[in-house]
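Let's start with one chain on its own, the form predicted on its own, as structure tokens.
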Amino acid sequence: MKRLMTSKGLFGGTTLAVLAILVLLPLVLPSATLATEIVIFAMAALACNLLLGYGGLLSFGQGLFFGAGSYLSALAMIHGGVGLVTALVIAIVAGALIATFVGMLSIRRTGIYFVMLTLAFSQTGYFLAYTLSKWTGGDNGLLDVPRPGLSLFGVDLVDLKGAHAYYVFVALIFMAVYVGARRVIDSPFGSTLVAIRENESRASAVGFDTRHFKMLAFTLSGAVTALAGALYGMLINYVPLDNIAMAMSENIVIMTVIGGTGSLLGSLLGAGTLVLMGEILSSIWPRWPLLLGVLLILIVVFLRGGVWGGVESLIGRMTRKDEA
């Protein structure tokens, strides 16, 4: 019990604490989909996570890569014919290329300019999804989306149609979306991406191309959004225009910051306490959200580790008494 409680120990205690919760989900959660939209949303805040709690960048423009991967991964199967791995393949290179360019000229600025120049961007992806409805389908979104098979070489090896092989296979993805993660921020390169959060000035004068440093963190969260974006079209076999609306952004932004900024594991935490919220109280009280702004500001306010730095808190109290 006292070697997790080591850093290194740590590590290990919150890899296992993903696993107990994904093996968990779809048990204690009235479906599997509810599951699988949670593990979903997850992965975005994660991605999120990248960028604002190593990178110390607040980006709103996560709605523009998760609506991008959602829309490009349906449209390549329902007009391309492509399966389910190339459709994941194309949304990963799209998020990846799109957060490329946005980052190219947005990371030029920071403070509010940066923050105000990615809202721009995700709200000229919004209009240009809502201009297109030849493709997107507009304000009426993109119905029929498929949710293909596992295959390989034309050889269909899992049927995805089921609520629980669907969950498994998000969650499958998932966990290797967080082993990668948590090896990008145990390496050199995550090291030195705090370091920039820091103090962002000393970091360059020590010889780090900072801006090269946040344009790599920039492209691998919108490559990981998009990801999460496809597969939410596939959840629900329909890509609604909201998916590239602002709201998705904020909503991304807010299960950050709920389950703890630097927190890969508090991702997983937030999008659950986001989902969940939504899924009680929306049957309750339809003003709902203004609930969600009063625990926002309480968290920000008393917590400022969120969900995931409230437990790591209580266990570091136990351990000490454990010690005594």
Second form
Amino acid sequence: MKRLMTSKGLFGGTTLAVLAILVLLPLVLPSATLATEIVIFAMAALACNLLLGYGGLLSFGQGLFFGAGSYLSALAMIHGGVGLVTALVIAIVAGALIATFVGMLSIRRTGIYFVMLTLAFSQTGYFLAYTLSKWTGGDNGLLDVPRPGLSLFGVDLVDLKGAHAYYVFVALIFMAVYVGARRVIDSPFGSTLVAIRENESRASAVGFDTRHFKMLAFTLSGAVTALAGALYGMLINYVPLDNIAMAMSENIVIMTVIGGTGSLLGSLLGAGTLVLMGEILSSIWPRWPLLLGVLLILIVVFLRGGVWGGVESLIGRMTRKDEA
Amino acid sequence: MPPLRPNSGCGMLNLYLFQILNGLGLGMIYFLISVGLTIIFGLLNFVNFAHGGFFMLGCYLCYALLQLTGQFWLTLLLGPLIVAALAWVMEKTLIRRIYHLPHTFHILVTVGVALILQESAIIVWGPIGKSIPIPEALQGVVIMGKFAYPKYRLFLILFSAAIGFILWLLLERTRFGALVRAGSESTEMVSLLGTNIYKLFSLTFALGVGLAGLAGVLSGPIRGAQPFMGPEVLGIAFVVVVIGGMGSFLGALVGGLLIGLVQSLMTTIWPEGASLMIYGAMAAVILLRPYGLFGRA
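Instead of the form predicted on its own shown above, give the structure for the form predicted together with its partner chain, please.
Up next: the whole complex, starting with the chain shown before.
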């Protein structure tokens, strides 16, 4: 209950903070491309957080949706000649459909079985992409992914070739997704998800069809992750096989947890931390994932609330000092 | 499948027999990996995402120890023991601190360990894989009538079957095994009855991880050692456990053999799709039996 109260109380504050971060990112960072990357991964982490932080479902297969979104939108643009909006809609619908399929087979299993099933299904996607190399390029990845401009009903509105223009476009989508997710969490649906996280059998005894709620959350998460995947393909004009590999699922989970689960702002912080860490450290030392491994262990042993949890408790400590 | 004719069919038959034997060998490797994962989960209620990483370490130890000593039998003994010792130390210093936390944190920590193992392997042995020669004593083929089969692969099947049998004896016929099985039912009760449960946890963790290391050492001469093999192996171990049912010795055996056979037979029919079919088989089993072949609801 207390948790709900704080998240409600912070509602206006966190939304403003997200907005501020989105505005500051391209100004502070050396390139708009890097800022775009952070925002795209923040979207994927947010979708994962919706499941983990609110529904208590740890999906280790988010890479499947991310990769499927990149591949399918890219293929639709290359072979079908579709525009930006259609490509993104294709990714969203595909992500939702794949998530529905995976969810049907795995959502009735709880806890660690769910984690293992989602991981195994994401591996299916990986080997599918690897096997269908005629379409996906296999190990070499899918090259020459276009980034069409925004057009509606045949009228070209905005050209997105420039890094800054594309950043603004992605940031606007992120803001829309963020506000949408916020609304979902504050709705009765969101409260039910939290109830399921806290005690599934009790939620079910009260009369909620918990499987149905979890399925909905999973589908939503798949759709948003696939959207992020599609935007990423357009950002780097390329879909590497890594987009659908286990490492992608792993990274999305790491960003979510580093940022702090149960806080949507945390996802942005988590994505920023991991992307920047990779950007800075990989140029200094290619074996930087070793440090990431150490960091993960330290976070679990010493800082379990994630970055945002750490900031929150720091704020809490400071205000308590003021009162005293 | 075309009907088998005496002349042309004999070659086909031999090909299938060859692939079935390959599948058994592969399946036994998968069994060794998965049974370790299952034993750890059963007693400790802990999921080890670094399991694939320890398999990889086993492969590299096979390479390094062979280079160092030149003796395969010594490598086969020392490799798994080193992996198990490392796991034992890790359980004492790190894993023990996080048992009480939710699964998410177990996963994060062991993902961290897997990353450390992978990157350390690259630092020590380089980013490009190493091929490992087949030990001299096991080179060549065994000839059975018209059929020839590589000696090392036959050894692999027999040796891992023997290990499986010893493991079964250990779990079903010894005091240690009885404690592990009792602990899987109720850790608290075993602890109340006066067993040092922490000692049992350390030993079980070392045993389970050591089995992954053994599987790595054994498969080294066949598939070599690559730094990025961990995630793939972890994925397969999960598939086996999902098919067989978590916490089941028999499930790990049947699931492992099934997956090994599917992968190996598919190699002759559709080589590119062999890995994909593993996951197809898993989806089929999940559709028919959501809790796995030997799993409890």
